[in-house]
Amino acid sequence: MELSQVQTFLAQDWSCFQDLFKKALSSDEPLLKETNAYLASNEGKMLRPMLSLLVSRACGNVTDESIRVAAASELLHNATLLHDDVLDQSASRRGVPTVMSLLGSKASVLAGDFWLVKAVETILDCRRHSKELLRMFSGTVSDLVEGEMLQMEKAGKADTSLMDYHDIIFLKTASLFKTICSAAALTAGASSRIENALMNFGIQLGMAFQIKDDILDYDGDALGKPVGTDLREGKITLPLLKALEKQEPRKQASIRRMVYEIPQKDGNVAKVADFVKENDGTALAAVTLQEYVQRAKECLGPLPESQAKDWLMKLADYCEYRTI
């Protein structure tokens, strides 16, 4: 499946949803604007903006505030990239640099601010919804601190397990995913059950979105990042840890050490991914992400059939087997 093919689908509501994303982020400053101009020109899959309009095409009824969720999405999952480049020091995005390594980290903060901003000035502008909304959006914003903050600590010290791992990528990654689909189908005027069942087709998806990336990190030149670049930053993701409940406690420990010392000893990161491939990590950690795909398909049978619904099935499919 290509993503370009659900923009086709959603048709005029895409149009709307772009138009209303290029109006949140004009600016008449010249740096901002051609900071805005910049990231815009070198936008991602875009994958969150469509999951929201799909959710609220699957529940009938594409609605202003249905365009604006889908906005809102957008901008604070840029807003959180650009935050989290300069945590992580990034030099490149996308396969361009960012805009810390372009033009220095408070640039990339502010910015990140600005777009953070424009999230939120787009929910208050739905009429009907905007204090349900807002509380949802907020309550993703707390999520995604608290797990940057559990992320740091446990990179600092080299001892995530297995639970760590999970709780992190829900508050990293699935809590947005969970407010896209609850708060499209609100917009909709879905019914409570399908909006629960929305809500945690959602989880699923975002948790199988980020595992999927974690095995790309260690499965070759993907997302526009090098390979190796989780394990440099200290993440102890799930291949890594697939491939450790196979050792015996002084194995795991000294791996685990290896990966501590890797500021130190940057030849550690080509070890630790020879351990994940020799001890089937990534296959391993595959078997996972089948497991959250099929329970996030589980999760759309209460919808009525529709080629929104059908779309929505492929999408999850995409998070499987996506190659970028």
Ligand code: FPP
The other form holds:
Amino acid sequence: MELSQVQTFLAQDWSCFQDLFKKALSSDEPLLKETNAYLASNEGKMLRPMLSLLVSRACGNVTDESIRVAAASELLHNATLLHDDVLDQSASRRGVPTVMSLLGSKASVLAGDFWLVKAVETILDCRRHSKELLRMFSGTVSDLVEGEMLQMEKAGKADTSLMDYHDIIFLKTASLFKTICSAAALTAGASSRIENALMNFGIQLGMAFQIKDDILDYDGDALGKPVGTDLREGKITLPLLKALEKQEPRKQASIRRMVYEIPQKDGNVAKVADFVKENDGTALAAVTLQEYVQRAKECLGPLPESQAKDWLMKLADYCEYRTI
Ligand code: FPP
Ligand code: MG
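Switch over from the form predicted alone to the form predicted together with the named molecule, please.
Below is the entire complex, every chain and molecule, led by the chain shown above.
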């Protein structure tokens, strides 16, 4: 599946989303204008608004509020990346230099603040459900911050457990997928049974999406950022956790020590990556990924058959097979 096919399927709804998204970003301040134009020309996968609109369609009704939820989800997502690139001191994203590396941390934080506020305003202008939607998105913003804090705390100690890892990826990634799916269902007037099913779909899909991201960080240069980035940032993710699982405690401790010392010894990145390769870390993580994708698809069971539902199924498969 190509993501552009989803846009074609969404047709008019997709252009309404794009119009609202572009409108939300207008500013007369020259540097902000330039920054927003730069970000808009390197737009990324746009997976979140696609997910949002497909969910509303699968519930049978794309409303003005559904378009707003789609726009808010992409605005919020980009806001978090602008802040994340400062936290991670990332030089490149989506194959191009980050705003942080071009204009500095201050500009990246301020641009992120702007996109965050535009997401809030987009939801505030919803006519029927603004309060409930704002509560959902606020909950996710808290989760995102908590997830980043937990990840930062763990990165400094190299002691991330499997449970910590699952907590981190729920908070930093799956929470937004969950909110997008619930919010999109609410705006479409879905029953609470269907909304609940879609909320669970969002959680499983978000977990899968992040696990695939973490696999790709070991597997190739396809993401537009260098391989081994997570290790350099002190992040212990599923491929390494799976490779560690089979080892004796003493070996586990020595590998964790290597990760801990990466800031002083860059050569440790290649050594840990080799350890993951030799112990089938990415293949084992791919089994967990497959389980999440399978569960995500099962969550769609209660939805009536429709083309939009079929696309949601394909989107779940995409999270397993994507290469970027
Ligand atoms: C990317 O993950 C980052 C996130 C999914 C969340 C970032 C959230 C924050 C910085 C806190 C909240 C921010 C706002 C604006 C409220 P990653 O670093 O694993 O992936 P990457 O390799 O794409 O950077
Ligand atoms: Mg990052």
